[in-house]
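What follows is a single chain, given as structure tokens, in the form predicted on its own.
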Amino acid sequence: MMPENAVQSAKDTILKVEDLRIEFRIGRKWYAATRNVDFELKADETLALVGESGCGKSITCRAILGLVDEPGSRTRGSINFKGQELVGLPDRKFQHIRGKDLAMIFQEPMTALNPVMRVGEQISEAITSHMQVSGAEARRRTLELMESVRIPAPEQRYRDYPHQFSGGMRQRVVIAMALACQPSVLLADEPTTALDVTIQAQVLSELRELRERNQMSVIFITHSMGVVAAVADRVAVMYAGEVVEVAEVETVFKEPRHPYTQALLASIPSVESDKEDLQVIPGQVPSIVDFPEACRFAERCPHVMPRCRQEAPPRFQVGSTEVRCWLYESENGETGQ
């Protein structure tokens, strides 16, 4: 009989990816945009996916939505959401799970929203597209989310055009389409990168309201460490398509365990720094068709070994931390690969 604590612990995963590998056709050959990407999402937490533009982030959570399989692509490995595969779930059945129970706020709104339709009717649309309920209260239900969204006089702004709102306003309607049917896990991909920082601050606090009144778990897409700090519970730091590291947010600002985090934290300008003190990762991130088959940071790390280049590592316990580094295999043994 399994302890009490273990029981738990297995209802509290909401969302569980596992040796998730994305590839893309390139000409004639396959391409691995990502690989080794394992966490879980546990209930009513935020996970922050952190790492440098075009290191995986984006597409994992494109891949989470069952929004990659088209020609010239393909997805392996494991997504599993309440006990559920999703990975190679046909289009037709994840239709009911796309946007109910998985929703996701993307990066820019002007994209997200339909430039000739009214914001509210676009609310309501994906309201109607999940629930049986009359227009009239799909429109009471649109006025309650931009109210809970502080969008102001919703009655009048209802009927208004996304081209009428400000940047900040458009994120908060993109919000409250992706809250429209209480989903239990919601993707947020950079929601603040487009708006100034005041803004910014605004909509992390009201998304944070948000998460604790509606019980939802985040996966909550960023570049910025300050942005991890602010909203994190816990952090999946990627790097080249990998999940390189995994632990509480504490931990991996007081403990960053890979090379890769340690020196994303080391560039992190400070009030005290000046210009002379900023320290930069460097070389370049391998482009996809350059992908090594070993460790993806070799070039880039300063505790390079001979055995990095040889060999992918697998992940590491270490302590309450998953890393995947080499530095780390005397300390505890693999937990995977």
Second form
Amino acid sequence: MMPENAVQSAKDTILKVEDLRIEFRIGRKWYAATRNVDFELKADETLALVGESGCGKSITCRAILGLVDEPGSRTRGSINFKGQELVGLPDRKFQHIRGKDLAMIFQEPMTALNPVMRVGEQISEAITSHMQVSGAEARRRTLELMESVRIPAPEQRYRDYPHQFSGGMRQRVVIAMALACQPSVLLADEPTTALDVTIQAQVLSELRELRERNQMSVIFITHSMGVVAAVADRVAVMYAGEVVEVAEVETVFKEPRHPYTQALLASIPSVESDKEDLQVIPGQVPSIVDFPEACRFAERCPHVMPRCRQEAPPRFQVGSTEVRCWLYESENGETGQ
Amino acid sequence: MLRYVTIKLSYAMVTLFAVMLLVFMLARVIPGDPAQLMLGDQASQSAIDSLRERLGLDQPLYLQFLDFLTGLAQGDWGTSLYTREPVLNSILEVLPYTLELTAASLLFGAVVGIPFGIWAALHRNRFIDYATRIGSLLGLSFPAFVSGIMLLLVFGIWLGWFPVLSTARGGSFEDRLLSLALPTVNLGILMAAYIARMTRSSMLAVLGEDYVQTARAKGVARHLIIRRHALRNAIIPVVTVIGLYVGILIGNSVLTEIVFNRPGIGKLIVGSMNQRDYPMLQGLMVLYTLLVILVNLATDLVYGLLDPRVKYQ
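Right, the form predicted on its own is done; let's see the coordinates for the form predicted in complex with its partner chain.
First the chain shown before, then all remaining chains and molecules of the complex.
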């Protein structure tokens, strides 16, 4: 009984996002940049959030950290983190969660660091913001962190400024900052996109190692299916601000359910295939001001039915996959809105 | 850092040389013969000739320029046509008043402008932001002679808090401070307005930067984000602008010095222009150039201290 229980609790849900709706005011009207964003993150797993540019992956991540609070924006729905509701949490309380239990790595290492502050100070700031430690202790831990993300000669590099670092090294600094307080959830927003391919592979494998060592759960944002295959346990596919499919990583590649996921996989160029032309998805992503009320993919979908243009599809359960598409209505098993 | 200072210093020398050449040429292209101008219409040809020789005007131009430069370097800035005093003496006599006023106005501008700029940026499109923007617009649009007279009227005459006429040279430290107050505010309003606008826009730009978001994601407290991350970056362009405006400030001190009847470079310039005192004007141009170059140099050095990226370029 006991071991089974332990396994059970290890797979507990640590973060649950339900019907997340991030809205922006343009003129006098509110427009939903995301809606129907539902996914769960379990302990010790990596969930990949996949979609093309502008599909709402990054803003979803920022919303989880409570960083979408500019005037003219509002967040609805629910983000439950270890039993605490994060939507509507006042900034002062959020400040104690950010960087401590929930940390984030950003896409652009070139701009994510403060250019006039020493790198070591920027890392140790992540420590001193959450822990009562002496300056010397913060420094010691910073050097440890720098070593753990493989920054050579940390003692010397501590006093350097970001412009003295290469892109890959800067991203390691950003990762060190994120890991400073051993967070239980790491949000990684395309952390390797801005890097060279070889550095990319290095950073990916190091991230995987760090995840295992620190027993973190990771939400990994990417637009690359190759990266998904390399890092993810489960995948949430986003299109035009909605999560359209959530499934285990093998299932997604073997049996993609949503027509968008299918098209996305078909558009990956393959070395083996003889085809000269790249497969593309016809049409364009609608802009935020004319997102349709019904299915947002309908206009580009090869299987479109009249119903798709009238009503937004709810979530259907197909095997272990959750998918928002009317095609699966007959298979039944609606799981929610 | 040493390399950076050396480079900046050599740039300053080049600029100085170029401007000196310009000043020198300007005096030579003014229509009419300087000797004739100095002596007036009634002078005899022989008197003009002897003065030309004494001034070295019969020499080739490059020799004249060399003389001009060595003269400047040795402190011989010529003699005023009006007072017959050495130009340098007259300038040095009033320079402290102008420097004192400029420095005080600069301080006033920074102390008022920077906090208001930050405050406005942090409350964008709220009351304090609009108030700051309207206030700075007023500060920029009021001519110095209007605001000066209004200040004198309200604080000098109606309330009687400050002296209407500046204390003559000397006087106790307190007296000097009191008589400096209104001119400082008058000249400083403009500076405060510039600095507030610049700080606000610079701060707004920086608050939207990725590294501010990174700092938030780290869980850094709000006041530390503003001080350590936003302000330290936002202040860099502000310093540059302050440096640029110091030149304008010295120029603007003319009106303030006249309205408040203070001795100073401004009054000297106006006086020399009325009296067509060319050697004095030339000396003042040289001084003005020196001041602007020095301020620019100082700005560059401060810039190098504030922004670690600069030194390595």
